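Below, in structure tokens: the form predicted alone, a single chain.
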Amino acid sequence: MKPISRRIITIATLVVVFLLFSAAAVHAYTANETANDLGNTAYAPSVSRDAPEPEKDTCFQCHITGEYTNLWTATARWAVFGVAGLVFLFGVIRSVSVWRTREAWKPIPTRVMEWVDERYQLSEFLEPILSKPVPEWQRRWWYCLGGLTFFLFLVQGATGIMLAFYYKATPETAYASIQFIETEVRLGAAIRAIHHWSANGMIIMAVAHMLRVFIMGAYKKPRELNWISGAVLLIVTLAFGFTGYLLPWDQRAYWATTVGTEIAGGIPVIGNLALVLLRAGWNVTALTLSRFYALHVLIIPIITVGTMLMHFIMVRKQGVMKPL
């Protein structure tokens, strides 16, 4: 056997040996003893039967029963152990890497992406996407409210998958859910307020960015596809806020509900059509929630998502316009 192998087993046994003591360490001072004794508890015949309780880990607990004492006791300890494990071992592994090929490290961000390269050939189709150059002028802040209006969106996304982990859409638990999200669920008063503020910036950047399309004139010829996607954009983005705006199911949301479809109701000729398509039925029911609670989070989202691909690719074709 060389000697090279000999010290990469050694170096291998070293780490492993390492990361064990630092697991079983971290164990014996995070794991607490069981609170209830098996062994002394009577059993009526009948509840003998049963199965037994699982063991709950405590961890996990404190974070069901809302209970957060020593909370991040626990969690400082792992990240410590944890870092400096991950930091050891790859400092081991970056200097058998430099010992064996006798070449300089390459970081491994770079050996993921040639790694993937090597399969796919991505490289082919982003190098013209992102190697186009920006003209000076295409750097002014006017020119970032479509790319504003699409990080809301990113924002709302998120914010609103986090949200939809606790709410119950239902008449009878929606108004308790949010109110559980605002008072029990940690940070989600703050994570309901950037839905809620993103929500309206969303809005507020579409139409901004609409209006620097208009006065620049960059809706004419060829870029009229634009700006009907554009339109489509804004229908849909004041869409999401009304369909949101029930699911909190309180009085200002039910009321505002109403006054909205009755609004759409009074569209000639298919105004009772609009109506009863909105409120599944002629009144808002447990039905109206629904279907707005699934327009809100599956409909939505995919036409806005189809309709932003076209129109960045568009756009992405066509460049911005320069300016008058």
The other form holds:
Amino acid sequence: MKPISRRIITIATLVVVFLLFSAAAVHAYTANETANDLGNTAYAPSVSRDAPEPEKDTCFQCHITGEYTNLWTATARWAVFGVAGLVFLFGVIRSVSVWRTREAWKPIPTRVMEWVDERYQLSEFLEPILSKPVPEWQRRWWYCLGGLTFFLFLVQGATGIMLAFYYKATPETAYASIQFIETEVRLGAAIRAIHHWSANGMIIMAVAHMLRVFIMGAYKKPRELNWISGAVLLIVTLAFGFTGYLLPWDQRAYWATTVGTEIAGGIPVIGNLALVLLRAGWNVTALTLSRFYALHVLIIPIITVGTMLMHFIMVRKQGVMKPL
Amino acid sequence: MTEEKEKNNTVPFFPDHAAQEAKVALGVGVILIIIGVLGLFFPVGLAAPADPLNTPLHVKPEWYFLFLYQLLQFIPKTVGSTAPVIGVAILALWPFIDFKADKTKKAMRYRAIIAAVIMIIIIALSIWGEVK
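Okay, that one was the form predicted alone. Can I see the form predicted together with its partner chain too?
Everything in the complex follows now, all chains and molecules, and the chain you saw is the first one.
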């Protein structure tokens, strides 16, 4: 593949940033229109329900509730002129340095690496990890499915933390807090959409990765334990989906959990125990919600990260299986 | 000799391979950002607030448990509840069931057929459960 030039990457990044800003502005505008029918322009501060008069407004968090819409102008101005100023300053420092020392300019990342290396000998530790040769046959698209699952897991972690800032895990407040995220929190609907769809994508990618490993027979000696850790990862991914589905506390969530835990309750001998453990009682209640929330944001992520680490160390040690 | 030959057909993990992986991740990231922007205009949304006293007509689990739910319509509850546990146990212990090293490509083809049949059954049950 021909390498993409830096200029094109820079222009594309700028275009994407511009589009995002425009989408946010259009969204703010349409939200204003429907909310109070007052906003005539994208940047006009909207007066909503019981907000104080603009000049008396002492609210420092009003950008969160969308009452103060003039946030992006200042941010964009600082970003554009700030970056331009930093670039100019860097150019001046670099020119002066080259002129004074009469030596070629050493890039900043190199300087940082040298500074750290002098103190902690980091390259000694990183060298064998980073210089590992990757065979050409391994650079095919079906070998990246597992990596993509991991990437989507990272996305889930980041967006999940963002949602956790606003989510309240009690039956009285859960539904309203999701509504608040969807309608009031800036870009809240976008973050929730990414969390929702990338959860589905993660399950698809995990299953696709498992099928690839299964068909190629990559689970055979000496990679049995890696397959088992992969099976554990598939189960925890599904557990993520199952526990996360209850959190909005709407009719769909409530009854899906009721039905799902009922299936677990049908197992002979330990069925009732499983049911009570899952529901924290005989019915789906407030206790079930906080239990699922704790599982979703604390326990399952810890298990997942630990198992993933083992999964990666094992694949690093043994290498990807070469097909016949 | 062969080792030497293999070494010539490799690229270093960093930066060559890592850069390629990063590009793939970046592509997925762009798709996710597009999903996020679309999500501003078409939010995921919510159903009616949960009401323990009012069972809706069509109770459905998430799509990835739908095949199991559909399967439960035809088999007794005990069997249907135990089957996934046994299925997961078989899946986890599969390397000890099919442990002989592959000698030809034939085994790979058989496994592809097994995987395709299982996936078709699961997808068919899911679609059936969805449209019903």
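Bear in mind that the values here come from a model prediction, so they are computed numbers and not experimental data. Positions refer to the first chain, counted from 1.
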Response to the item:
Of Leu225, His195, Gly147, Tyr120, the residue at the hinge of the rigid-body motion between the two forms is Tyr120
